[in-house]
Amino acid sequence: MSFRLYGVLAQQSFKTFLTYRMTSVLVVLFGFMFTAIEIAAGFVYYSFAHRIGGLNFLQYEILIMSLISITTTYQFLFVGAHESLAGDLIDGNLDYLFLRPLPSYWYYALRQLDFPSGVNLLVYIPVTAFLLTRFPLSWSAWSLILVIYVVGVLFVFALNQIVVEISFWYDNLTALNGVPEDVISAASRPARIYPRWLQLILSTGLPVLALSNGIVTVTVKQSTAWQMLVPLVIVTVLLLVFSFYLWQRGTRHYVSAN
């Protein structure tokens, strides 16, 4: 996909921003409200001891910011299209996709912007490099934060990315959507909370620690860091190639309902 395409995505996406105006105005306030909440509750975790897991308080706010950093992210980049390919399939509105000459996987990923959580996004990625400032990091630290950063945008969109594809084969399998969101959302609080057997799991088989405690671990050790990037980095490929092998048996399963 081309950038000049791309841009007219994208003016596309911001005027349906504008025409529901109300909506996307609610759409911010909710998500701000939702983020203070969990700013909130690390004042109230923190009343009751200085340190948590092996992290200070300003780290746990930075465990939060990042993690809802990398989840907004998503948000803006994919979950326009990751909310509207089960009822594409059902409408038949895939035939006009499959009518263009784009490589149909990326083009129907990335066709729809959510300018809502760009506007969280325009507060949230400040506040946590503010935070993370109040740390000496190095350039080399800063590099694998942004690195982290964007391999865990490529998670979370894979992971979301396989279970939407489901849809190719089952309806009314919804509900399934929310299961990701959830898997994260459980792993966003310090690694060392978790059991050992569990820590394991979620730091190599599904590296969703490696995501909500990799860029505060940079704070803390860098080799660390690394340590659950490998992992991060390795399923999120797995990842990506699965669901685009999905999405191509998917395609082929397609009828068109019209």
Contents of the next structure:
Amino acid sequence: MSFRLYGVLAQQSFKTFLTYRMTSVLVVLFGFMFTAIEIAAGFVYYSFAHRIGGLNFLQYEILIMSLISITTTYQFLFVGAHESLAGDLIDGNLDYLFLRPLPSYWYYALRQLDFPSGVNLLVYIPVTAFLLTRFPLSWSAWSLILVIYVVGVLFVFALNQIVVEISFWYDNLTALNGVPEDVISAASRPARIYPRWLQLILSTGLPVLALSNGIVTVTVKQSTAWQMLVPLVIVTVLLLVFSFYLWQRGTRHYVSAN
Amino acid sequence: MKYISNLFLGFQNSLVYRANFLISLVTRLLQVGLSLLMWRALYLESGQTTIHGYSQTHMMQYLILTGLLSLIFTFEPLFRLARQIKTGKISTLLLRPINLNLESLSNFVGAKLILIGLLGVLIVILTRGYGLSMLLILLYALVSVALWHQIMFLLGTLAFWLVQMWPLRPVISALYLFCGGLLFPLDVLPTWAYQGLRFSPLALVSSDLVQTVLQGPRQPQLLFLYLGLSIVWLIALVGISRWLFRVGLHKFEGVGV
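Since we've got the form predicted alone here, give me the form predicted together with its partner chain too.
Below is the whole assembly, all chains and molecules, this chain first.
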């Protein structure tokens, strides 16, 4: 898929954003409400202790904001496609996709940007960066943060992509769609509060703790953040490959209903 | 009778899609587990045996009960109604001599029948020996189920105006976790926040219900207050839903039928 085509798709999405103004404004507000609730929860927890799981209040808020920045970036880039795939499969709407001389996997995944989430990001990323500047970080530390952020977005994409691709075989398995969000949400606390065995699973097998705690760990100990990044990169690559494989199998299994 | 039949349809449907139930169960347990871990860490780091009057055991008891309640309080009625509106399928339902709100409620109760039954058993076990209070708490639990459904149904009517409904999921989830007291009991909040939240519908169906089960038999006035307020909220939300639904129908174009 060329950059030119992606530009056209982005323009279309932007026009949709402007057309459905009320929806767009509400989506932006919902995003900020969600973040406000998460931050408020942090205030409550830290009214009882100065440090939780080795993190002070500022670091806890970095954890929350960095994770929200990653998931919101995923939403901005990919959520539109993921929300519609199950419906498109049942309605037979993929026919139009296969008629086009384009790699269907990437075309489908990238065809819609969610601009309301983009508006949220305009606040989240600067706030996260500002919170991080409260710590003396070297350029290598900032580079590491950037890598964790990018890989994190790809990880969330791959996880969600696999879950929605299951719709090729099973319809009405609606509860599954919320699983990535719930799993990521369940990892949105300081890593050290989890039992050791769970930390191991959530840092290596399904590295959601690296996703949530990776960036804030840079402010604690950079070498530990590197150790978290490695399994995150490996699992992300594996998930991407698997999601691509599932897409190939799924599209062969797909029967037009249109 | 038609709603009873619909209730059993909802029940049968929940038995057919067992995987949905199991997945919901696991994800909710994850959430409960997270709250338990967070509070375990808080007790450890603060070095206190009680926080805001809650011993660690009492806090865990509260968090587990609110977590179990959240198995019943899911978002299906919201997204079911939204789906019917978005796909235009609601047109066929509008032609039938049924009340869509009751149809949705009966379907929801049917889908949660086993869990509601288990909740009833749990309440009976936890409040045994308190006769009348036990019956009132059971009634309060049933009103809570209806109230939760009404909150979801009301939010579902937003589909008449909103193009995308997915952004509602995280924000309602976060609101429910916070205002419903799943992250912490609401009385650990500053007094002004606690007083502002404790009579909200989300608190009444979750945090207040659990507090009533744990303390209610010994504080009957609290039970009467929460039960009365829940009924008032239920009536108000039914009224608002009816009004929103009527206004929304004027915007509905039935595309997709």
